Structures are given as C-alpha cells and as structure tokens.
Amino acid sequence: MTAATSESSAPRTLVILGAGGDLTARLLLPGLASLLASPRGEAVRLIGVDRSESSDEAWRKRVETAFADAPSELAEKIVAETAYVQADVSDSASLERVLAAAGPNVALYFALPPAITLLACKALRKLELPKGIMLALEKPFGTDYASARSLNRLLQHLVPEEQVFRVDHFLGKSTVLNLLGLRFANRIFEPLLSADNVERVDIVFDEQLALEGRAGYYDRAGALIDMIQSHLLLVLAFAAMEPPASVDAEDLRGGMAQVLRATRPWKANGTESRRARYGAGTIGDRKLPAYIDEQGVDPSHHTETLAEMTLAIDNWRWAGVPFVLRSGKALADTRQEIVFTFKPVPHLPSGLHGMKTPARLRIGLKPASLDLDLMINGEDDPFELDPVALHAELQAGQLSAYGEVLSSILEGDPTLSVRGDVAEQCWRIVAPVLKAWRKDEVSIDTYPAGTAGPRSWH
C-alpha cells in the first residue's frame, strides 16, 4: 500500500469533476469500464459533479451507456450505487458538500478546462481536504512554464506530490510502456542506442482526424502544445532517459526529470522549426474545409496543424544527435512511431555494395511493433546486399489507456503521474519556439488536407 493510500478500508471513491463534458462521456467512463472488466478492477464508488442540474437517474443512464461494450458484475454494482450532485466547483462551500458525499478515501478528477480547474484548487485551498486524497489533473499544466510553476506552487500547499496525479494518457499506452523492457532487458539494443550508433531520432504522431470540432481548445493551442509539450516530450523521455534501478515511481520519474533537464531546441532561438495547417482537401470520402473555415476558428490565432521541432539533449549519451518531434493533423496517413536511424559501417568491405538507405530501430505506438532494419547478401549475387527487416508485434496491454491512468489513480500509485518538475521542463524547452512563432521569426506554411505536409518539407 502507498503512502498516497488512504488508511480507510472502504472502496476508494472517484469523483469527477466536470462530469459532464466530452472527456468523461469519450474517454473517461469506458476507460474506467475497461479497468472494472479486467482482472485488476476492484470495488469504486463513482460520483458525477457538474454545474448543470440533472437527477440521480439521467447520470446513471449516461453511466450505464459508457459501460455497455464492458460489462461486468463490478459496472453493474457501480451503475446501481453511483450518484449526481449538482455543485460549483470553484466555490468552497460546494466543494466542502462533494467532499462530503464522497467520504474518506477519495479521489478527485478535475475533467475541466485549465483555468476552471485553477479556480477548484484555490477552492480547495479553504477545506481540511481527507487524508490519502488524489487530486487528478488533466494537461495542459498551466499554460508556459511560469503558470506552470504557479500551478505546482499552489498544489503543494494541498497535498504532497505523490497525491498530485498530472494526467497524460499516453504514459498509459501499453506500447510507451513496453519501451522500458525492450531498451532495459535486451542486450542487443540498449549498448546501440547512444551517439556512437545514432544518426537521428524521429519521434511522430500523425494523424488522419482533422479539428473534429475541438476549436475552443485546439484553436488556442495548436500542434506544438497538444502533442508536442505535452505528449511527444515524455516519450522522448522514456525513449532517452538512463537506464533506472527500478521501475518505481521515484525511479522512473527521477529519470525522466534528469533527461528532460539536458534537453534543449537545437537552435537557442526556436528556430530549428517549422509549422503549417490544413487548407481545403479530402481524407478518404471525407471532404475537408480549410483549418481557416472550420466552425469556431479564428484566423488571426495562426495556429499551426502541423509542428516540428529538433532536439538537442546535453549529456554524454546523446552529444549530438538531433532528436525530431512532429505531429499533425488531416494528414495522408495515420503514423505514430520512434524511430531510431543508425549511422553508416565505419567502413564497408570493397566489393560488398548496394547499401543504399541507413539502417532504422523502428518502434510503432499505434499499431504496436517493433522493426529492425538488417542488410544480407542477396538471392541471386552473394555480394549485392538486400535490406530486410525483423518484424515483431508488441503485446497491447489489458487495459485502455484511460484504464491504466484510472488503475492508477484509484490505487494511488503515481508512476505513470507526470511529475510537477517534468511538467516545468516540458514548458521551458518549447518556449524559444513558442517565442519564435509568436514574433513571426519561423513562417507557417499550408498543405492540403490528406497529403503528407507542405511539399517543401519533403
């Protein structure tokens, strides 16, 4: 049992703050009925806190819905027992009243936008909160590094950091995960992941799904700080970091920091970058408008669909090497992959020839898999070389990603938690770029929608 962990012995209670909204209906009730239909779930009581009015029985239908591709007797008891209270939750008193009905072992997840979620936990400041309390906290942490800063001040005045439980969903994902065995119990692969061996690092998240009717967030945001600050910058972390003496919460979160903290733009000023958005096009049988056009976009933002930006990392394992983090929206093609490019053979034998394309560690997040590129002598000329590559396909883990974080919450373990130090760290490394943009120092180019980026980045 964790420190986090509170010392009553009734079912920890999950109250979601903003139960309401988009969050909770798409990925946070199938997230928690993916956990409860797996060998880990385990008794939870579930309360659904929102500012509009509603019943007891209208949360309960919402709850039934987001359970019915999970069943099990675990849903159906929570489906029975789970109840609505109609609350403010930046108001002390309100809050006081779901502390309440939650009772002593609670976990409080704020589904709400960044600036609704400050105003809780300044709320929050005015209660004696129960103890073993988790406070769930959805990205973005803050928005730059000083309100990030802010942020964590104000939260250590409520709870210690292990009860801090920052959310990135990714860190759930099975096959980020999956990167601590692959580079930490083989041989054959962590000796050659090292500036000695290295080119390059891409790490990409692209994706076919264009706005989607996000514009009240995404229009504010933009690639670089949805995928890149948030998501991309703590697999670089898992994909960088040194090997950790355990897997343990300060272990693993330790060394995370410690990468992050060498990590810089590979241009001081940010300019080591590019951006672009969507114009008009066609995704499959879908037709497109321009990111300009989309409902609720307002042009004069310049918010880019498309972001990359190159790496640095300042320590003896990576001197050198660039490390390129992209991510996109209505693009051709849906890739989400690390990929490990290796320098040439300091020398090839006289004779041997056809070695035309470097060799590549490719390691796929969605679908999970894993490549390695290999050269061979050829079929039909032993001295002609061939490129194959070793595939192999990655265990999906039993749980959703949402599930996992969830799993994680109601334990009270913060392994998967983005540490308060690591959220800082991802702010200052994009900030000189942030910075560049926002002065027009990097231009923001277009691409259709369905093509793979501007043609001048190919």
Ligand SMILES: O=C1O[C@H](COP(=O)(O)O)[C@@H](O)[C@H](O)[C@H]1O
Second form
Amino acid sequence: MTAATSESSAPRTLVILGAGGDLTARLLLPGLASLLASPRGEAVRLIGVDRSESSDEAWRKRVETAFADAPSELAEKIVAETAYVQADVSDSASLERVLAAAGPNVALYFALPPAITLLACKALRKLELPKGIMLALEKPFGTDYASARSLNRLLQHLVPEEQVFRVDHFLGKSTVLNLLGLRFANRIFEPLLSADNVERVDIVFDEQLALEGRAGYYDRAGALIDMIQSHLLLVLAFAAMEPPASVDAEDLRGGMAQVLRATRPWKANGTESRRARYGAGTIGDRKLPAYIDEQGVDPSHHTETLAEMTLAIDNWRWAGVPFVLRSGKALADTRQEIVFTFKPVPHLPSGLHGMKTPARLRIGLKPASLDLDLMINGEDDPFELDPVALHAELQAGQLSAYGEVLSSILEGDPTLSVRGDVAEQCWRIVAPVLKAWRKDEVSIDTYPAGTAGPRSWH
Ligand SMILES: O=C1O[C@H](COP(=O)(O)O)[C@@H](O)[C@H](O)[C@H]1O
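Having seen the form predicted on its own, the form predicted in complex with the ligand:
Then the entire complex follows, led off by the chain already shown.
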C-alpha cells in the first residue's frame, strides 16, 4: 500500500473541523476510540475546531464521553492533551491559527456540510500549507457532477491527490471489503461472475432507521444521494470491477474508476428508477409520523426516503446484466446485502423436477454473512429438487468502518478513500435520474413506515 510521506516523525495531529457536530460525536470520535483500542492504534494528537465558544475542558469532556466504550491508554493520553480552537473555518486567518496550533504533521478532517467545506478549502488556498498535510472530506462530495468537478480542481491547487481523502465509510466496512477476498482469492466464484452466468445483481441497503433528527441534511439529499450516489455505487464497483494486480491505492482505485466509467442508468433518461416516501406507521414498538410531518422537513422538496435505480455496465463482462441498487428508510426489515442471481442451467435433465428458485450467491453487509442458495435432490422423491442454503456467519472487522477510515488517513494511505475521478463518476451516473425526478417524470409512491415498501413494488 502506498502512503504519502510526511516531513515529520512527530505523531500525526488530527484536527476535526466541525468538532461540535453530530458526525463528530456519533461516528468520528467512537471510530477513533475503536482504532486506539486496537493493536493498530498509534499515538495521535487531537484538536477540535468549531465556531461556537467553548473551552478545552468542555471539549475534553465530549471526547472522554465518546471514548468511554473503548478505553485504552492511548485514548487516555489524547483526552488529557486534546485542545479546542474556536475558529470560523471560512476565514484564512482563523485557519492559519488552527494550523499553527496543529504543528507539522497534520490531517484536517472536514466534518462539515459541503457548502462550508467548500468555503474552508477556498480559505486554505490563501495559505501556505504544511508539507504532507492530509485533507479528509466527508460525503457528499459536492452536490452534483459540476460541483464535484470544481471542488476537485480546487483541491488540486491545495495538495497532491494522494493527500486527499474523500471519505466514504462503506470503503471501511469489513463486509464490503469481504468482496475483494471472496472474488479475488478464490477460484470458485470469480469465473462465474459475468454475463455468461449471472442474470442480475442486487445491491440492497434497507434500513429500519428513519430520519433520526437529520432533516437539515437528509431533506435535501434523499435516499438516492444519501445512499446510492455514494455508498452503493462504490459497492457496485467492488462487485463488478476486473481483478486488480494489487490492492494498492493505484490499482484498486483505478479498477473502480474503470468499471464506473462503463456504468450508466439502464434507460439513458433515468426513468427506469423508482422512488417513494414513508407515511405514518409503526416499526416494532416505535410509532413514526409520516416523513413530511417529521420536524424540519419541507414537503415542497419532494424528498424520497426509498430509492431504486437499475444500471447497465457497458463492458464485455457485464453487458446486458441489470444491477439493481436500492436503499430506503423506515422499512420493515434491515436487509443489507449483495445478491448475484444466476441464470438457469442451459438444460435441466428431464426427470429432475421441482426447480423453484435460481442459484444465488448472497454477501451480507449487516450482519456479515455469506450464503449460497442452491437446488439439490430432495429427501423424499430423489428426483424432486429441494432448495438448500449454505450459510456462513462471518466475523465483523475489529475496527468500526470509521475506525478503518481514520486509520488510513492517519497512516497517509489513500487506498480506502474515494479518488477524485471516482467521485465524479458517481455523480455522472445518477445525474439522469436526478433530472427525471426534478422534472417529475417518475412519480413518487408512498409506503407506510414499517412495511416492505409500496405495495405496487412487490
Ligand atoms: O452514510 C450513511 O450511512 C448510514 C448507513 O450506514 P451504517 O454504517 O450506519 O449502517 C445511513 O443510515 C445514513 O443515512 C447515511 O447518511
């Protein structure tokens, strides 16, 4: 794996811009704690930056609380030494103060909404940045294809590409990374994964979680941008890419870019897509209001909470195979998996009967699992086929997805971050669907929260 070299051997200083935000408390600090408590943990300094007035003491308490579930000596040291800097990140002079406090070996993590990240990057352009500085940017990377391109251009003026970490925590999920081992370290599956044998591929990420107080962000993003444009297209890239020569940053991300460049909506105008929004309902013992009645939601945004799009990959391996990507919130079940459905056999010997379901290879994202659904000879009538499932429960990775992502940033290894051209491709691929939806060419269906989605979709 390649790692950007730093000028200094001092421990890396992780500076979180947006330290007071939800992302920092919910994901970044617990992710850092999980890394520090693992054998891969290393000494690191931590500085929290936000615009509101606070103190080192108050910030230290927040870090301590977030670290409570994964205590370690390294975590204790960080808590004791961490500092808070009040700063307006859109102002160069303020950022200069932040960089001075951080010292030479620094990773700046923008845990900020895209518009503020853009302002902060513009402000950084006026400064001389420390050599080897890492810039980590949260998703969504831009708000569309054009803005992602211009943000990439701006970043090119700041640091070389290998020092830019476009964070997508799905690339840190051990269950997503399982795809690489499963496909490229075993001879039995990879030769079958092509249009010759595969009828369709489904990448599904259904959640029972609803809005969880995130209207400010989600009501502008919706399920397509929140999940498909970012996470699920990267999963598709791992599921469909050609075997790379190595899994270093160059080869792995090159392979992802290559397959995404060949990917497009099944129908060029994006109208094969589907969208829906949840109405009032119950999930377990939770009663949920309709999405449009959730606090902070503006019904005029027509935001979808369930999105599906079908994609084609125009290359020799996958021509003609639909890849169906779907994700939604407030659904009855948590179904999160990649499913390769195989074509029927060319000829079923006559006399063998009762073929009910196609062969399927299912890779569970949560929980981590592997299933092979097959038809075999039945118990009673030996010529009647019965379904059988070979099931394996897999170990989840030792680190949380954010722990994995932070580890790669602190090590300066961009392998598990989204390369600039990959980020642009992801926006290009969904652009026709976004356009069709804006023009109301695809109707928005509804489903009661706690169900499997709109009845017309089953
Ligand atoms: O980035 C996001 O991902 C989560 C799902 O990922 P998980 O690792 O938390 O299961 C999703 O709920 C959220 O809406 C989205 O912004």
